[in-house]
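Let's start with one chain on its own, the form predicted alone, as structure tokens.
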Amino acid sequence: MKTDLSPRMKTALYGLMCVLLIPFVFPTWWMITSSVKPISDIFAFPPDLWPRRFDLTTYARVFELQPFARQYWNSAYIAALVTAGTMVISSMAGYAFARIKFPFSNAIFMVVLLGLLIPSEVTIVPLFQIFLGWGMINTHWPLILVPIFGAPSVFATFVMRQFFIALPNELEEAARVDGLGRFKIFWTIALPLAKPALGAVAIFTFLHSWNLYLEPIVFLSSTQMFTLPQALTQFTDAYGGAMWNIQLAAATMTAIPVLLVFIVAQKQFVEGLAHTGLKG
């Protein structure tokens, strides 16, 4: 039975979530107002939650002390092919283990998903020995093949296969009715029918692909070569001292794309986990 909620209760409601939000909102707001003022008025106690002098020329300096633009770019277009290549394997990998039929294949997929259970850092140094063997040191190639064949892709695979498992069995009773192949069912049936878990893949590989840090650190050693995460330690003063409002300033253009990302994509995002059974 659905009732509606007094003028009153709403309202208290509404004020709830508005306290409730200030833990998630205030330290994004921090950092971009930070980003515009002098270090001194940086912690300044109590803290102003509007700047009173501001100083744009931070942004500017971004640029002139890192190729910040060149870092920018290495990121957006590793995370632009590893979420492509991402999906392409996850959706093909989980459509095979969902609804193709060959011996073993539960304890396969169960032997694929031990991948999660295995930290970065204890396959770190053997996949550094690959790659310096392959002359691949202080390229981009580490930062693409890890997580399109790694864990990323292990839980996009997991999350599509949860999705195709979900599809109705008529659908392709009928498509080989009309003569369809495996592969034609998947590509003018399936794939089409997974747009929303496409979109929790692509968002969660994207946000993954971006944020990488350990990976960058180990493989890369040229600033022209840095990814974003990588460059955001890079401003410091002659001292090794952190210059706070640039590196504000830098990790604010940072952030930018994840929340357009987030914005644009939210309800495929959400309607993905609804149907993958991943709801909180």
Contents of the next structure:
Amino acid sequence: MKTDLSPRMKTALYGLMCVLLIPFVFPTWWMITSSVKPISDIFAFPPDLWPRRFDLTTYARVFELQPFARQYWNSAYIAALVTAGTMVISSMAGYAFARIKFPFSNAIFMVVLLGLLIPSEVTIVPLFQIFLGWGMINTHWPLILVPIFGAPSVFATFVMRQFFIALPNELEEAARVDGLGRFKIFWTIALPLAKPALGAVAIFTFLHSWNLYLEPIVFLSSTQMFTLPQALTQFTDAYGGAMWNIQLAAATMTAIPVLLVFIVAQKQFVEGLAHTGLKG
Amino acid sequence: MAPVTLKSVTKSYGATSVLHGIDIDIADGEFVVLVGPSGCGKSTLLRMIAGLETITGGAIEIGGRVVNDLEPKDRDIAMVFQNYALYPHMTVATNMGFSLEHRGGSKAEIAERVQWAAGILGLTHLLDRYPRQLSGGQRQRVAMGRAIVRNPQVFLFDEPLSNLDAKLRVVMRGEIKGLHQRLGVTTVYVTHDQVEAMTMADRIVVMNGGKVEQVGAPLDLYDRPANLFVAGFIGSPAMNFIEGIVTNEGLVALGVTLPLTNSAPLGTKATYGIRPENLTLAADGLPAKITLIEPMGSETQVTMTLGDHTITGVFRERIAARPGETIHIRPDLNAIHLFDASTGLRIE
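Having looked at the form predicted alone, could you now put up the form predicted in complex with its partner chain?
Starting with the chain above, the whole complex follows.
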């Protein structure tokens, strides 16, 4: 609904929004500015919002102390594979649950949804046993397979199902008359129209994989195999103290893809979730 | 082009039967309209011809071939849907050529057919647009273009004009009829609008409650409805019905005796039917008290009480009377319909 506000009201609203923005923007601002401060300046009192001295060597040291480029690549390719795999599986499963009549489809969907209720902490030990048996410990396979067939994929299937349910039946019927079989209808009609939902699934899945922490620390043991969230905990001195400025430099670089994804695709994310009846 | 034959076609959803043995012969090149109230089964029947619904019993033949178990794509039909069903992510040209593309047509052939169809429907300048950039009428034309581009044996239309405004509906009605006359393809058209049915059809199939009430040319149905349902459904405003008993003086009903030319047996309980436009003003006619008067300009529609019955008359003249006043009316004796009160069937 569009409303006409007076200039004074608009100013007041924008002022209020700026105040409300502070708790969200401040941590990011603090992370970025602290990443270029000498460590002694980070804890100076009163704190400085703008660095008094710039120390850009922190960014170089991130790569000296850890195989950070390798870890960055690990996170990137794992997130990309998980995103692609989840998109394929969730779009097909979501379409099947929404459009194909088969016995007990609703009951099966409810069982699938129950997967969301089980916390990953509950399943991590059995999963460790399974992957140990398969010789996949200290490999990236668990970090790829668990999300693709686990809770993130269930949520993605739910998002896709809700989208496909809302797709007009007549489009599929027109496609059947036009000579398309089930898979071609999915591939050439339903999937291209599901771009907003796929966008939401892609962002959600990418971020989930990118930020995954529990699974890497359980399944990975060598620094060469680490992903970024795990690598961030490794910037400590000889006594175990955190090297804050270097850690924050690494955190800033880690956050860049996340920010980029949100800036580029936030509209699709919101549109996609709108189809599920969930708020974005 | 091909004839379409429906033989004792039935449809049930579980224990609920929705079509009870439909028999219709549609000739090659004929334009047949299925008409009836909502829920009468006309759309279901059309979808069964298309192959979008399974057939519970009976047989559907297209071009002499039983198509009961064939997929829609193998029936050589094209369908225009109520909501057009244009693919939103494709341009007009791609929408129209989509079917040919998936049937292995060459690019040159597809382009030629799309241009041909676009030329017929006045869509040439819109070929690069997307459905969202078109008006309702243009979308309707694209939907028709998609159907004709394939040169199918049968066109199926499922209430294609119901989303258009009244003015555009009249225009598109003419376009669809013109297209049929030009291409001569067998057409089955579903509507609940009896005006559409009357103006477009070679033959009308009136359906009610999953059964065919009557099949015939539009004016045959209008002039000689087979039963009370058809008599009441065809014609606007609807035919007036008055129940009474056939006597020597005419049909004696509550508060009024109506003239009859019919040779129904005396004592028959019957329903007397007279269309509003078959009533005329006459000084020596039956007295009727006006309850509502609606001047339309070219005609005047009057709701009035005749005896104990409320009836409607449409007069080609302007009437100065007001509600509460009495006018005298006379039914056209050549336009009286009589129906058996118990069976509802026409009495000749």
